[in-house]
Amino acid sequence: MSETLTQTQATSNIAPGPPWYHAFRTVRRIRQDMIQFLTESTEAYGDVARYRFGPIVLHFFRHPDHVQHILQARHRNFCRSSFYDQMKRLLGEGLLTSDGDFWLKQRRLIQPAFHRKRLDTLAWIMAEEADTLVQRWQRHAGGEPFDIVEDMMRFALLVAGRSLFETNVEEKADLIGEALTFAQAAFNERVNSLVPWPEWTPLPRFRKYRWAIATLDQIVRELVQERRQDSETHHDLLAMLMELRDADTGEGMSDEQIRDEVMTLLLAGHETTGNQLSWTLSLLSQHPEVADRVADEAQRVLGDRAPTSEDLPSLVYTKQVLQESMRLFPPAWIMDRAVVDDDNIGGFVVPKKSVVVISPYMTHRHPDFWDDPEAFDPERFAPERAKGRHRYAYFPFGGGPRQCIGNHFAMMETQIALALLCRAFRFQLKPGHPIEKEMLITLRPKHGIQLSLSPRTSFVA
């Protein structure tokens, strides 16, 4: 991407950006791979760039300034993008896909639920279900390497599920996990088609899109209605999704409300959990010395029992490594917005209707921001490094008034969960196993991660 920026861009307001007529060969080569275009991108024009599609304008941004702008100083005027219509099909209109006056209460109904104090009481279900983890890799330490990737979705999973139901959802693992891959790879070639094609097109991968999307739909309105027929008092998410009421009307959600909510939460979170240690383990195989010093701190917090909440803030360490994780691999490694109105980022026009999209993948890198920002280094986050870095220099979350409504649960989650592993094991990657990122709506390992383990038996002083 080296063209040469024309005289009217370098002394305008228009943000620099490859001529129009170049748009089908950048359409290509963001089918191809996405992450290279953004950075090629940043390479030839820095942290804004501009393309035309036709009458489709987008930018790019990568400064945490401009990153600010979208999604707290003038969150008002940035919108949910036409890409969050189509996941519609899949979440309906829960937190992740709304909008507007909707969202905003929506949000503010939901909110209690996610409070640190309630979570706190989940805390010994995502214990649980790392020692069980735990247990059923104990075969395979000492033997070959395995793709770890399936494991870290079911954990993920059944920790979702028994968090938002108090159901074992493991019997439906296999199927949640087979539709929800294939609806995410359907729904990228949909998006990133040159043609977009109508769902209802009689072709093979369509009609098994149709069934991913069914299936999901069927499993999620299943255990709704079990619920609502159920007596027994219960404490679970969903519990809670239905005991809520707005303050100013007393209404509670409808099932069909409480659907999409469910829908975006379990899927949701549990493909970006099991995404995040997934990538998290990869990155300790090839730097044991920091798996070490996770063993060694949950050795000395937890000693051999399981952690609870009240361990977390003990758990410095293994906090700072799964922050460094998210830095490199943010599973929401991209975002997209509409344009309400006219506005002005950075000193560049920026049209209504137009696209404003940025990346937590690209601006964790940005050099001005993270030295060396490649290398994996979890002494980032400590406390006297991390102070005075710009809050929008980091974000797998997202941030501003849409910043995930689960990012506390999450890491609880994966504290929990790592710290436990690393107490056990040892990781090694297989030599050879290629580590390449798959852009879905997710950043998902490509080849998966091949692991072997051996068991922990000493710590390091």
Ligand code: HEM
The other form holds:
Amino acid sequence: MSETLTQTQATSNIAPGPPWYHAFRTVRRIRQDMIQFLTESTEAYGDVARYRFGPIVLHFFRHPDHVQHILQARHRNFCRSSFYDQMKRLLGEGLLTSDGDFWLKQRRLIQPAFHRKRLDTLAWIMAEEADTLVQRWQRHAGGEPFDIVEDMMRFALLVAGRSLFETNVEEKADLIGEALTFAQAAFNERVNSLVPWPEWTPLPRFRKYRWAIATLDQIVRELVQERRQDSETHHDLLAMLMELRDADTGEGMSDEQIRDEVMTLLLAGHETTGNQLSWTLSLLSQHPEVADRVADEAQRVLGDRAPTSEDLPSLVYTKQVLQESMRLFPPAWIMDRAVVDDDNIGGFVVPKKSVVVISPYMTHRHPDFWDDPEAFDPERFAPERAKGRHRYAYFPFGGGPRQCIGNHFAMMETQIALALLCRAFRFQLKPGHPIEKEMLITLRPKHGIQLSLSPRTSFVA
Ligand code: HEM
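Having gone through the form predicted alone, I am curious about the other one (the form predicted in complex with protoporphyrin IX containing FE (HEM)); can you provide its structure?
Next comes the full complex, and the chain you just saw is listed first.
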């Protein structure tokens, strides 16, 4: 592959790719199956491919050096693409969608709330919700297969919601869940639609989209208002967001900013972890020996008690399983950036105003960095094997200054949940159930994941 690149570089510094008149064919293939398209692109052109859609030039980069260039070394030259403008309708100017000086100010302000030590105070919420899920799943144990994805999403939503608002969110969880699901579905449809229908179009799906945004908006505004009038001390993320003060000006965030950040954290924080846990259980149902090791570890470290943040460093193998699951099924499977100024990546010209695309899904399977890339092998993340690996061969949480702010939160939550679920149950995939990917903003199991559960004998209810 590197030979191919060197030859191409020697003759031209325009990256390889199909001729411009293949644009329609390319769009059709992307819409059919984006991952298949990227796989074929890599087979045809190697680590770098260039696509032209009319005036738009897009480069896809797979090599970790190139990912590092975009996310870290030259991050200032790669800003949020127009894709994020559509998200702003729901998320406003929150961390995910904002850019430039405003983003930097917000990120500096919010970062301390996500410090590992502060997050430790939220571990009990994660453990409590995981335990509630275990109790609920006892009903399914020994019974028919059922789709676990919905439950995983609800678990992740309750953890994100309660971490933001302590207990307040419980009775609103269903409404929030429904509205978030609609907003996301409609948003995905808009992004994938060939016709950019305006949002006021009187089609039912747009009416539902407007309802979803208005509902979420109202719930979040009410929760913030209630808190402003509440004299009690709280220890949730909302309290932390409200306490934060700019180091230079001493200013806190306005209600509008808090609304945007809360909405961002709710959305970014639940869909991703819900998917991650779903993919992980699907893998464990197909690798029972791995599930047994996770269960043994949980039993050894925790016995029959609930986990705390202090147990997390001991749940080593559980973490490796989650890391390997995110290698194969990274929930944030694709990222793009708009190019600010002309650049050169790996010897290829990348013009300003063009778009660059990187995909953890693809880089996590790069054969120069991963042996037998499709195999599920949590030992890859054992410290001695992970040592010396390219930092950007694995980037499920992104990298550089825009790295996921919730990465420790997500790892804590999923380590706790996985340990408790494996301690309680064995998982069997329903025979013949198709495991396919749905490539939305996050990577979802297209047909859900139908598992049957059997109780582990060592489990004490
Ligand atoms: C398995 C779980 C998660 C995965 C895989 C994930 C992945 C990512 C990735 C890849 C990015 C960077 C996107 C880019 O550079 O374009 C990101 C950003 C972000 N994530 Fe996560 N995330 C997860 C969980 C969470 C959680 C639990 C929260 C909050 C509680 C969260 C909040 C955010 C926010 C606010 C950003 C934007 C950060 C910024 O640009 O400053 N994420 N996430």
